[in-house]
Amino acid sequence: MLEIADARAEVLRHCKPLRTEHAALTTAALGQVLAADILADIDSPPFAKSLRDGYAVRAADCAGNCAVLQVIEEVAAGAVPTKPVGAGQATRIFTGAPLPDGADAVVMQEHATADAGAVRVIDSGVKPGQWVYARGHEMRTGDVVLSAGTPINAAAFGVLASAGKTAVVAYPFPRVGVVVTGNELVEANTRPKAGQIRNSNGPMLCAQTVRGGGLPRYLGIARDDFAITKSLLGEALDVSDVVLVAGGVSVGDHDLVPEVLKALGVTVHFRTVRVKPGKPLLFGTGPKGQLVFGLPGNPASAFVGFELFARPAIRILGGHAEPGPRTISLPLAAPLAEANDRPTYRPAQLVQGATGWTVQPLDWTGAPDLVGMQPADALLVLPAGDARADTGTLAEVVLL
């Protein structure tokens, strides 16, 4: 039985980024990771522009009180100045418009009074560069504006558009096949009969996959039958970079997954991890390098196993430099007294307290309790043995 850190290290040892692709910059690329630097093809802004509605002036002409300047033209955003600003002159200008030659500052219209072709400036502290966004202030031609390894977020779409990009070289989202096992399972649209329960792991793992940066493909329920299980898992291996199978990985008579995987050419690297919930957790690699995670059938165990082991693997395949999980230390929002035989990851919520963020343990009855897991936005990490802590004690937290 491996310790958590050793098991995660073994998983990551078999992970490497997928082959890159040319990704069109539609919203479908949101979250993909850039595989090459992005260079600016032009200066941005491509001209010095006004940051306010007002008047483009020479700062030196506005020294003293109530300078009166001749207005020589008006320039709106999208237009181009035709006249340079000389001594004693000003151009009426609007936000985003190019600064005319000769001008070195903008006076806001709130600090000026227009009168019959002239403007009286009532701001005596005008300085060069005031309310002017200089050419190339955001990016200059040839600058690296987004580095390889950058996830494409909403702001990145704007930067890429500014650099004239409609497609980029990026890492694809890993394809994740999801299979659940068990004679007792029926799908959500079926009313369970005696001895049956609805399949919660399939939808949950698909949702976790999306949040983790993968593309899920749900392949259905494998009954406790060797041929059926082999067929479904074989299909999953054929179409996936990562295979998630929930249930059937322990040592019971009906736990067929390890033998099926062996028959499919999967090399199993470990089968148990010293963690609670989720001790029976299998990791293997397929004949084409596919990553295979055999997660426990108990929903909370499957949830935790995904977050600790499968999600970091999906992130590495998707080109992320940092696999996670992300951990921080936060003070407890309530006292805690609990005994566990293994390091335990229990559901918790982040709570804004009077002096900052704290972590509140949630009511939870254990591995089968998905309802108790649902409100969690964090996992509270408890060491093996007696865990007793007062309010305010720092505790390790995995961010979800």
Second form
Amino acid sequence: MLEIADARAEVLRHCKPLRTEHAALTTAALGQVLAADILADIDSPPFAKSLRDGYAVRAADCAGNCAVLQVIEEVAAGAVPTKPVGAGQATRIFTGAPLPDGADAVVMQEHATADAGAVRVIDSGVKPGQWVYARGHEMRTGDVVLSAGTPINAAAFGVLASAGKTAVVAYPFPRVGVVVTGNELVEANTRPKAGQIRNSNGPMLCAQTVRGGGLPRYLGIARDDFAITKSLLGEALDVSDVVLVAGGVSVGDHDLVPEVLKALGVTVHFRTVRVKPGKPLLFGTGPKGQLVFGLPGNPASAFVGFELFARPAIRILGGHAEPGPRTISLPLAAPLAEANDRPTYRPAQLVQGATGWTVQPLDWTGAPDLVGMQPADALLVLPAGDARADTGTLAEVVLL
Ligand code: AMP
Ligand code: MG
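Follow the form predicted on its own with the form predicted in complex with adenosine monophosphate (AMP), if you could.
Complete assembly follows, chain above in first position.
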């Protein structure tokens, strides 16, 4: 049985980023990771532009209080000035419009009064460059505006558009095949008969995959039958970079997954991890380097196993530099009174306390309890043994 850190290291040792692809910049690329630097093809802004509605002026003209300037034209965003601003002159200008030649500052309209073709500037401290966004201030032609390794977040879409990009070279989202096992399972559209339960792991793991940066493909329920399980897992291996199989990975007579994986040419690197929930946790690599995670059947265990081991792997395949998960230290919002035989990840919520964020342990009855896990936005990390602690004690927290 491996310790968590050793198991993680073993998983990460087998992870490398997937081959890059050309990705069209539709919102479907949100969360992909850039595989090449992005250079600006133009200056941004492409011209000196006004940051305020007001008047483009020569700062030197406004040195005395209440300078009166002749207004020579009006320029709105999208228009182009036709007249240079000379001494004693101003151009009526609006936010986003190009600054006319000759002008070096903008006086906001709140500091000016218009008066029959002239403007009185009620601001004696006008400085050159005031309310002017200089050409190339944000990016210059040839600048690296986003470097390889950057996840494409919402702001990156805007930056990429500014740089004239409609497609990029990026790491693909890893393809993740999801198989669940168990004679007792029926899908959500079926009312369970005697001895049956509904399959909650399938939909949950597909959703976790999406959130973790993978493309899920659900292959269905494998009965606890060697041939059926082999056929479904074989199909999953054919179409996936990562295979998640939930249930059937323990040591019971009907836990066929380890044997089936061996028959499919998967090398199993470990089968158990000293973690709660979720001790039976298998990791292997397929003939084409596919990563295979055998997660426990109990839903809360499968959930935690995915977050601790599969999600980091999916991230590395997808080109992320950091596998995660992010761990921080927070004071407990309530006392803890429990003892565990293994290091434990239990559901918790971040709550705003009087002096900052704290972590609130949630009611939870253990591995089969997904309803108790569901509200969690964090996992509270407890060491093996006596984990009693008072409110305010600093605790390690994994952010989900
Ligand atoms: P196993 O790991 O196959 O021994 O399953 C452990 C427990 O998890 C059993 O009580 C199963 O019925 C339950 N379980 C297995 N797979 C699922 C699933 N897909 N959805 C909900 N519960 C499951
Ligand atoms: Mg089972």
